[in-house]
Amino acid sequence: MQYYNSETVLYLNGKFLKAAETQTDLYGQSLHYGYGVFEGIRAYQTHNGIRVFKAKEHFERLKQSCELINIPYEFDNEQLIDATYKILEVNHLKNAYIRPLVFCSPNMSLTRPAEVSVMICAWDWGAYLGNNLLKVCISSFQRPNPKSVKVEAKATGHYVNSILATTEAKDKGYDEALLLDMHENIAEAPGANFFLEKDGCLFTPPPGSILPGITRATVFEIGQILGIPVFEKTLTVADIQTAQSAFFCGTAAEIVGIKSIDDKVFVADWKDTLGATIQRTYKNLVLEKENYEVII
């Protein structure tokens, strides 16, 4: 996939600039150690204009990320979020994928940066896992150790563990993975977490080894305005057994419905199941429409 031409432009340390004309230091602490953070924000075109999903909550955990694992952060929410604005007006772009990142300056030492950056580019990028339901399968690889890294940091070096789990599940023939925590206890998926539906509720991972998604939150406003229950609780693999169905959701992702996980069919019929309804009011509520609530 292309991500850029000669004519687009991205957001580099408050300036505009083309993105095939900047350059980045090869001694960078990013580069070599994974020292970074990133987020990935969505825009829409609405009947309001456009708009960029929860801007001030993926800038604010931007910001969190990075006090999380000791990187400075002193740069000004709301004018980064102008600067994304100006990126999607000046590159044309209406439904967009939304990078910033935040990556370190040459140092070859195990201590923070003296110095960080800020850039934030935008493609266009449909859902990340596609509109059709999933077959998943159980990852051989965990989510890391939360005592050993900042699991809830969405940190640049700890997506090495999602590549090599998404990999390995393509390699099998599955479309994506879901991988477990260090107690064998489901975790969430390489880029997205997980809910699954069993006797009218919706039941997710709580935090711990998870990254708490600004989507996942999301689902979470969503059931209680439309009366869903929605819960956080332990789930081992033998939950999956018992569930009727089961979805992932993220920005990237959006809510995109499960068709099996290993030997587990959903036999539900996805548009009669809560991820489906959660799929599209959520759906209504990026695009702004009007009574979201109600149209599902």
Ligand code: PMP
Contents of the next structure:
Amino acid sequence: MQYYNSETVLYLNGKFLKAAETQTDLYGQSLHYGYGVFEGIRAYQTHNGIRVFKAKEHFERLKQSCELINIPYEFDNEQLIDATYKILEVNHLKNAYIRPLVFCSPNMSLTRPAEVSVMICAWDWGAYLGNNLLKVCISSFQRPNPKSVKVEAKATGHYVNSILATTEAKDKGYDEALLLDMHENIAEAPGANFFLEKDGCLFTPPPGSILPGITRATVFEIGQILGIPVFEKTLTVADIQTAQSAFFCGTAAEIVGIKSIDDKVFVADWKDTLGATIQRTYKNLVLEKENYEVII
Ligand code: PMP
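Switch from the form predicted on its own to the form predicted in complex with the named molecule and give that structure.
Below, the chain from earlier opens the complete complex, with every other chain and molecule after it.
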């Protein structure tokens, strides 16, 4: 995957620069210790023009993630949102994935950095987990203990756990992993939240050991509009056996249905599930289709 070419422009600390001509410091604290924060955002070409879906919420989370892990955040989110639209424009991107990253200056001691940088780049990216139903396995890796890290921060270092889980799943022939928490309750995927359908309702794990995603919050909003009951509930592996369907959701993955989890195969036709209804409505919502709730 080529993320940029010689023409690509990115945003770095108030400047728009050619990606191929920018450099980073090899002594940086984020590079050495995984002490940085990032976001994953999507832009869509809508009939109202190019729209960054929930831009404010994403940049607000970027700030909150920094605050949670003590990285000084002195950036103006309005300016960062303007910069995001400019990046899309100068790179002629329409349906794009946007990656803001906050990273720290050289500091080899385990203390706050003196200087913090922000960069924003973007590239064309299709559905992160593809468009087919997923073959999922329960990971041998658990999500981090919330007493060890701030799980609600989208911190770079946390993604070592995600990479371990996805790599293990793919090496075993699965499409993606589902991780449990330290109590062996269901938590989330390496880069997406989890929902299951049972008896006309949707259930998802409560905050505690998950990154409570912006897409997850959107599923609650859609459920409210469509009259689909959506609940937070502690879920165990046993709940999978009695579920009718399941899906992952996240900015990169959007809404993606699950075919099987270990040896449990969901027999329902995906298009008849609540997840499929949420999936169609989500697509209409991000594309700003009018009356999106009924165009399903
Ligand atoms: N959990 C994890 C671990 C993630 O990396 C992501 C992707 N940001 C999500 C959940 C979904 O979050 P969002 O819907 O805000 O993209």
